[in-house]
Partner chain sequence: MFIKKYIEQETINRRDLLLASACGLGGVAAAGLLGPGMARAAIQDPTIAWSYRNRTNPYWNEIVSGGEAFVESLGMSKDALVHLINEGSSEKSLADVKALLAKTNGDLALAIDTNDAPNARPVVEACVDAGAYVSTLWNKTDDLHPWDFGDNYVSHMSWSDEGPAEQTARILLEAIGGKGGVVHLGGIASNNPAIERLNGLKNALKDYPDVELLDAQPADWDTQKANQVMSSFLTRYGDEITGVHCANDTIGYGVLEALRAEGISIPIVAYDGNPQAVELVAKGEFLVTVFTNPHWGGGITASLAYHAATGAFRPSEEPHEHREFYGPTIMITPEDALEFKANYLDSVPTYDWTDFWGPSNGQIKYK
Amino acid sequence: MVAVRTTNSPTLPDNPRHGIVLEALVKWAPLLVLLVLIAFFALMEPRFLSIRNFARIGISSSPALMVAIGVTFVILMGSIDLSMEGTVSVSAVLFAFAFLALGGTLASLAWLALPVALIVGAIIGFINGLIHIRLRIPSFMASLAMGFVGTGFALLITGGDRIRIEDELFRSLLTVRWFNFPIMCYVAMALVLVAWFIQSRTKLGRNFYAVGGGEELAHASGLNVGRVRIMGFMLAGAFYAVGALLAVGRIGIAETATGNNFMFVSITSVVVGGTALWGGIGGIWNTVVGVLIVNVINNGMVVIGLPGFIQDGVLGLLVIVAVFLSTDRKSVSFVK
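Will you show this chain by itself, using the form predicted alone?
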């Protein structure tokens, strides 16, 4: 089922005051959910509130946050990108090959492998957008196909082997800590600020909202919607590549499986954070909260000893509830 918005703004209740209260609840609900989850797990297990455990949450959240930010730009335009797992795998593997070929340490020319990974991610995003726009293929189908292509290509060039990155400088993303948190957490937050700046302070970011808010109106205003969508997919691909770099920095290994599970986690985080699947509503800070919700649930359930399948079930239910509460069924029709 695909949600299609039929009006530009939601229909508010007859009482304007009730409408304001409802809008405020929807806006702040993800943050309230996050606070309630933290309080719940803290009551269940006091160790949950330790700095060491928060650092664990930060480590697990950092790569996922970069991928989720990338998909946020695409969803803001009213499109869907499902290529993240293949993009992450290809970016990670090609980064590792380039890193080792250029000396195997950031103290040498191996630092050039970092922009190589970003370029690879952006190129895959460009191809995604081009297929979607030029061939008029739905974005979720075009990107899903590219994701499979990426995963297959990563498997082809690695032969199923793992590529180890043992450079101490690169691994310092995980091993070196400032105020008890690893460097990768600070890198992730710096890039959150970059993403927020793009979203709120650049013409491109405003165009994402314009396209998501109403493609026909954007066309009528003279906006090149196709170009905006392609640039959105390219930007997403670059952030997927950053997620790949942080994932490799976390475990010191690049392989075909590096991108596994990013699709579920990133889409779940964006939806739970309050960004609307039909576009034009939400943004980067919503995604930050959504990623924290997902990782707090995963971490908290491990801390209190619940099995993994319960974690997946809870996240699935949370997605359904989030979409239900954030969707105005008077202004959205559902079609097959």
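Requested next: the structure of the form predicted in complex with the partner chain (the form predicted alone having been shown above).
So it's only the chain below, everything else dropped.
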């Protein structure tokens, strides 16, 4: 899973033009994989290629996309965050409690529950980062543990109950459609742009790449690496909370199980999209493509009528193929 990059690739291709073509291919491979998958499913079942189905894929992708974008920031830094399931559950449940306590409809003060959820997500991320940096615990372990704490906490405050959010205004995230797509798809797209802005136009975004590309170098250049990492975890936490809000919007229920499955889907999406687990390579757009690949596969397999027991296996194989196609093995000296 972890790989070491050589700073100066010793295996430069003999023909520079060949190298450029290869580089472009690797860069665009995830998108190619996505297009091939869409073409494949469309060929097997023409109904796959309908606007209504794309809206369905959009609905299932939106919450996962937010979570995957959050973890992308952390992975870009060469760390990993596995707290998403707990963070999503806690944010969803606290949002639901605050929402109902403040009036139960977006038309009242209850809209304040939206920023509350984001702050809760960021706080959990902050604690993650603090444990990782101050206690010097690997991010893998710190965040996994925090994820469990989150799930436990969500269970504690709900007592195992599910909380229904029935407000028509909030549920319009799902029920109201503009140009065939529900509002939640547009919210997700808007946040993709926000994330892209953070990644490419802010100092913080550049620092993520600096830390992921070479932590010692970044440190030697005077960058407060610990601070950048904590900021990264906070940002990730806030995006998990957005994912939680969309997940609640999608089914109208907040519960401890709201966070289920997000870990597998988001990490898989990030990796399939071509963002390297060792940091410094990839970004938001890779993740967008990755999430779409995973959701197109999930949707497509049911649409073409593959039996359930084959689906998991096919998804696993496709993940390997996608990662194989989208990783530039030339820049990696060894993988362990």
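The structure displayed is predicted, hence computed values, not measured ones. Positions refer to the first chain, counted from 1. Each form is matched to the other, and the largest set of C-alpha atoms that superpose within 1.5 Å is called the rigid core.
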| note | Using a rigid core superposition, the C-alpha offset of L315 between these two forms in Å is 2.9
